[in-house]
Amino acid sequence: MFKPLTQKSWAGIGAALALALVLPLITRDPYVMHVMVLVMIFAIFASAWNLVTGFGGLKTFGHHAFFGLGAYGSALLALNLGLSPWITLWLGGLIAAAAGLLIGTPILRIRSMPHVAIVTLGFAEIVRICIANFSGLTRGEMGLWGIPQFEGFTLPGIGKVTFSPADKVSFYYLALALLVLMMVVIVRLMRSKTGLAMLAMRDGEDAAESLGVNLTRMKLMVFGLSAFIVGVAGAFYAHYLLILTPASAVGVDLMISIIAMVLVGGLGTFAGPLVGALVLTVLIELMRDLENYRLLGYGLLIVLIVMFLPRGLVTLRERLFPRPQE
């Protein structure tokens, strides 16, 4: 299990999620609003990616299969059988956990972790073809489209609560309240008996099973749990951007670039996959007038971070300010 938090890093905590409460007082910009919902989106893929791969030791590059269903999932749930989008943001999740389970029940049995990369990475090309060549049901490369929103609602004390491609701050809120339910999930998972196991099995199976954890059990609810978390970050997504398609929702890209956030942040931490997405994401609007130097120059900045700060960028005030020796 982890040590307890320090008054700093509460603090920290403390200070972060303030800011962030606060930071549509300071701005209402649509555009900033959308990059922070689209940062708090890929920090929940991240953090759930991290915890099957930073914490549980599963090499699997095919995360982004569950990504797609739960936002698929859920978007057709909701056109085809007119359920409201708070129920099927649940089900889009409960789908990739099903979906995760499946495939996870055979290959996790594997212990060659670069087997099961390339089996999970070769599952989410399966899932990108079906629903691009499923065009009557997902309208293939043309995209599904008129998606629908989020149903609006009166908060005591706030007044109504509305849902709008105009006006991004409702979904700030609501992705804000996403990504600190899903840490809390994953902060309370590693504290506890369950997490230390995990932690064990990343660091030793056989000496783990030697313990007496049950390898195929633990593997697969630490997959079935991560599956979940990315599919209700897919079905948000989904009823946020209101159109999908299989390159923007189970394209290679995403999953290269949720690995990168999470490698730029730190793996197996759990404040890397968050400063990941902030700062990669944050760049890379940054640097959109470079037009055909963006990805020159967002791949070199990766480059260097892992070369110089190999354990991610949540080591850097380590380095800059070490701590006496005593």
Contents of the next structure:
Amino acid sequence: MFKPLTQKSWAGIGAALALALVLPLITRDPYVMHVMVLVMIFAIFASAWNLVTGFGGLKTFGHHAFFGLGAYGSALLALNLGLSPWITLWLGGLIAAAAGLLIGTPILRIRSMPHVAIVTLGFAEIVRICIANFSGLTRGEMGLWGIPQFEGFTLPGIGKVTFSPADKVSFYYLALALLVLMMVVIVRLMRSKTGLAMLAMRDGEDAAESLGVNLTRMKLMVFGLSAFIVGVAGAFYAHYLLILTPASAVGVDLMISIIAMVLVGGLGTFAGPLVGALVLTVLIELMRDLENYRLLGYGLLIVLIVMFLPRGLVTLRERLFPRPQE
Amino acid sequence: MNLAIFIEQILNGLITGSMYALIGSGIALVYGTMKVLNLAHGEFYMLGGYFTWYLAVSLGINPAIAIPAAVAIAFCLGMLIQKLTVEYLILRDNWAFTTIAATMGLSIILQNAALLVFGANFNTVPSYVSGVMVLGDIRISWQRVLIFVVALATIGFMTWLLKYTRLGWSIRATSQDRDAAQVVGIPVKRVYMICFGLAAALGALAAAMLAPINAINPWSGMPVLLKGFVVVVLGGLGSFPGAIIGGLLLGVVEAVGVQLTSSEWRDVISFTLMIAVIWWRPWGLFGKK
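Can you switch from the form predicted on its own and show the form predicted in complex with the partner chain instead?
And the full complex, kicking off with our chain again.
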């Protein structure tokens, strides 16, 4: 992870980014654009979960709470206070980050992984039930609709950019910009000294602490940052789909999909969550007719990957063609 | 508030709590011996409910035979699942996470398999006994009394099993020190398998007893699993007696909490209690540090 990027990996990153940038020039089909926007929302979510779980070593199972808080927080602020979604997008992230710090505090004292899993799952359930029960504000299970859309603006040289359900291309570029921004933040963080300290914490808490890593600050930082990123993804989701229900925004199904994506792609790698989000989302769309088997497939994938390819698809090449030992 | 109704609610809470205790003790048994947090435990409850419903309602078998049969099937299923997945995973690095992830995957598989086989309907089983027990102003249905009696009998049986049988000694030795147990000739792998089976059977029994009150559908397992987690956190993760006390306590706390607020907030009350306990006493209310 701390090796300098080779020319090959730079070329790979450049090619992926170039492909993502020119895709709308090849096809403006709303369906393709819609699927790709979902891929990028999930990719942001998956990368943030991977930051806590894969790099930080805090195995949480309740990150959908932050997605829902970001989504509902941003939508309600925009609806009730009349703030622009461009502002509430970040406020949604901050709400999620505050919740992340709140739930990160009890986790600080726990070293046992099962306890962390239980606390985070329980917290997400609390958030879901609260959103469903405060129906005066959130309209509960009826669904929150009428969420304001992003305002359009004029970009010099390109012309007017509008955000409407009919034209998904602008959403596509906005999602891409968010994804690139979040990936730059995560990669910069992980390749810094802080990232090294975080990996040390993951691999041996006591050893890391004895070498001067401030575990409290590190855990709160990674939890808050990850919650912030997931919250922004949730807020974008709210202003993109324009309708929210407790099940769709805070359902445990969402978390299961994200876990499946990260495990399939490769836990604890940069590219894993992105690959996983792309592969699973596209695979699911291709198998639309088999909707009833979707979750069954996710479950099977999780079990098979955990048992037979524990480090994910991105390590498949090394597994198939191991490099000769030097 | 009427005192009789209040006492009635507390008693109902104790009865519900006795079922929480059965579910929680299954989670505690698996965690205590293998240190595995089984996220598929709720699915054993759900499947136990379906087995009971299928045998007692669809096939019309007498519940006195159908319930033990459903529990036996769940026992075998639990052993099979442990043999196929967890047994390999606990031998590898990073097993604490991979077992959680794998049992989460298993839980989704079992849920959706149940959905395909049994459909999304709510299925109920008629009460095993009818009528209402009247004690002064307090009225409790005999079905609930039966639930409590079965729970007490099961807890008694499990205590006897763990304390006075060779199997129980092996289970307790394995949970204290796996390697040392292996050295003195305890078949640790078989103990793990039996523990998983016992846990599944306890979950299935709880479902069978609750089936006349709580309808069964493919998603019944998840809420039960979360309740089971609250129970084991209250009692200290991995402690069998802790799970029993934790279950009864949770039942009473919920009954009082629902009286003070409303039933929509029941789960929020129990999860908040759980997070508070983890915060202040991560080793459980009754356990030692």
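Positions refer to the first chain, counted from 1. Throughout, rigid core stands for the largest set of C-alpha atoms superposing within 1.5 Å between the two forms. Everything numeric here is computed off the predicted structure, so don't read it as measured data.
Enquirer: Does Pro30 move appreciably between these two forms, meaning a CA displacement of 2 Å or more on the superposed rigid core?
Expert: Superposed on the core, Pro30 moves its C-alpha less than 2 Å between these two forms.
Enquirer: When the two forms are laid on each other by their rigid core, does Ile13 show a Cα shift of 2 Å or more between these two forms?
Expert: It does not reach a 2 Å shift.
Enquirer: How about Leu301 - superposed on the rigid core, does its CA move between these two forms by 2 Å or more?
Expert: Leu301 C-alpha, core-superposed: shift of 2 Å or more.
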